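The chain below stands alone, shown as structure tokens; this is the form predicted on its own.
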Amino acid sequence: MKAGYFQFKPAFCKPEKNIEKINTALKDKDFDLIVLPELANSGYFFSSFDEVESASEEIPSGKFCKALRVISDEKNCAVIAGICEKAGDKYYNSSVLIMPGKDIITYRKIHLFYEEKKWFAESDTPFSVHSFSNKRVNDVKIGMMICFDWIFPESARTLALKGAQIICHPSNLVLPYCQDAMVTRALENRVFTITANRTGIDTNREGKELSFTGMSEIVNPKGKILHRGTIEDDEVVILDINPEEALDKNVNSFNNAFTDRKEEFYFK
């Protein structure tokens, strides 16, 4: 299976420069899977409810999606990006999956980060699994969380424990730690995973200023970097992996990563 990201850095507000962005970098790469950033469609540091109803779009008929939907059919791929959704009057910080004569699947982040918390409505959506297939790849098993819902292990547990084979995580990265902590989440879940970071710098319109640290990485479900992005380089990383290794829970002869879980005695 071919499988990789996307990482750049989305125009503030401006979606329609944001698809003409991911189409360049796309339209000559051959993959099955694709991840693209968080909030992809919108970029990231809102300021005011203006700027988000500016930058947000419905899902399945916004032109965002319609543009990925596009990429989807044309290659026989999946995609999976971040979008800033609007549903009713309200707004979401979601994920898409769109895949080849299905309808869109929408994830909304569960654990909000920050100032997200001034603009998003809180998630309706669980975390769920769902099967792709192609001429190249057959029921293969994927999952969504978005950014800080790495810092939760139930988020990339939940999605194992639904047979996840690959986790796909749009991120808008800040603090330092993501990147490491997902070798322990695929390792502990023996999963591959797929975080697909944005890069540069924001300010918004009252002064402040984010850092995203970059660093788009694959990991494989022995907790194996397959490939680490740079912090400030946009890039396409595409690279061959093989889903059925992460149906393989054995840690060694003796120990499962599943079978062995005691759950009577874990908190609830």
The other form holds:
There are 2 protein chains.
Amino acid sequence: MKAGYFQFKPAFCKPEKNIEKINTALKDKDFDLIVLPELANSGYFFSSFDEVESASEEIPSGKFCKALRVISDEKNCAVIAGICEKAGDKYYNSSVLIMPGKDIITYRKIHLFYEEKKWFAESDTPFSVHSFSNKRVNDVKIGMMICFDWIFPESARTLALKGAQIICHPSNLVLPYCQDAMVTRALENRVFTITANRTGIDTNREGKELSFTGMSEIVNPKGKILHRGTIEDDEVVILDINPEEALDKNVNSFNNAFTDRKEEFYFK
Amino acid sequence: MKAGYFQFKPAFCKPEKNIEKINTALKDKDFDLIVLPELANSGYFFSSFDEVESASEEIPSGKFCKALRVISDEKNCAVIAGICEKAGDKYYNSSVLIMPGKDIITYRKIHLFYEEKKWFAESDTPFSVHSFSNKRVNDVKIGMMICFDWIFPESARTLALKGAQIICHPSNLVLPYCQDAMVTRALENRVFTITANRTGIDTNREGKELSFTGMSEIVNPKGKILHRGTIEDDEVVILDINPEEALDKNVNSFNNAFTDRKEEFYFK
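If the structure you just shared is the form predicted on its own, then what does the corresponding form predicted together with another copy of the chain look like?
Expanding to the full complex; the earlier chain stays at the top.
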């Protein structure tokens, strides 16, 4: 199947501009699965709830969701994107999974990073895995996590144990460790990982800057980096991958990443 | 405290020779904690139970344990070493922790790798953490795991949750992934890791070869590689580390590697 990411710098609090950017970048591309960065509608570095409010939207009625729905329908593909979500009087750092003919699936980030705890509510959605089929692929299991979830090994492990073949990982990474760590996440769980990071710098109202590390990444179930992106460029990267490789949990003829787990010895 | 490893190539099925090598290498060194490779008394690539028997010994009465006890007493230090253990009619791939004035502590490898499953019995010892004190350090918590335990994130996680500040990791690594993955293990758990790998090639009776990857490694709780050894050389590496750094589980002023864990969302 054709799977990949669009790495870019979301315009801060300008959802329409981000929709336009996404539409332009993906218009002539062919893919079955695309992953966009965390908070792809809004940008990242908020200074007030007014800013969060101005960039957020409800799922599924918001314009960002509707634009992604059009892409999904037209290309008969799965779209995963980070989104600044409004729900009642709360905001969530979420990602949506949009597939043709299906309701939008929402995952709300379980491990909030740094000042995100000021703006976003605690997650009430589990780590979840969803089946995707189209003309080219049948019943591929897609797992959802967001950015800082990576540092807790339980995140990817939970998704893998629930059957994920491809972990889709919208990110806004500011630390330099995750890209290397995702090799370990892929390898220990024998899954594909697609980390869609953003680029550029966000400056908040007080003039503080956050610089994002780009280098979006696709890793295979043997821990091979199939592609690592640039630090600064906008880029759409689509690779041919075989998700069935993630069904084989054998490390060698004696070892299996799942059946060799010795739960009786863990966490006591 | 002064902590490190001795990386070398154990002579196959020649425990006396390995004892001599260890004694010679450590004689003039000063340290509080030293980690030796997996199966440091025996070598690795067995072809028969006769070979395993010839290289194994009982804990604590065997000559390898007695030699390590002398080092521990003379230097007032903790010694951790991989050992081919005989217990009744079983053999274990174990590591021992030897501290002055204390009974020897044995950990039997929980995740056996490849043909080890032919020779060694399943572990009946938990992941365990033990307090070490001497004239320089007070109550440093040492966690024990062996080689392939690394690929299961639950191993290091369990040790860290049990309070380990330094994960001591005797290894005989043949795959090239572990050294990078241990950076993630240190970082996700905010602990020191000391991976003592072996070097060289073992050839079994059928002429099959296994080549070991060296590059023993010490990583700090922020995921910084303090030292990575050579691929082929014998080397004793001792660093000054402050184990109290591993008591601080804060990632930043908003995030903590332990208290941010959301167990209610894991593994269901």
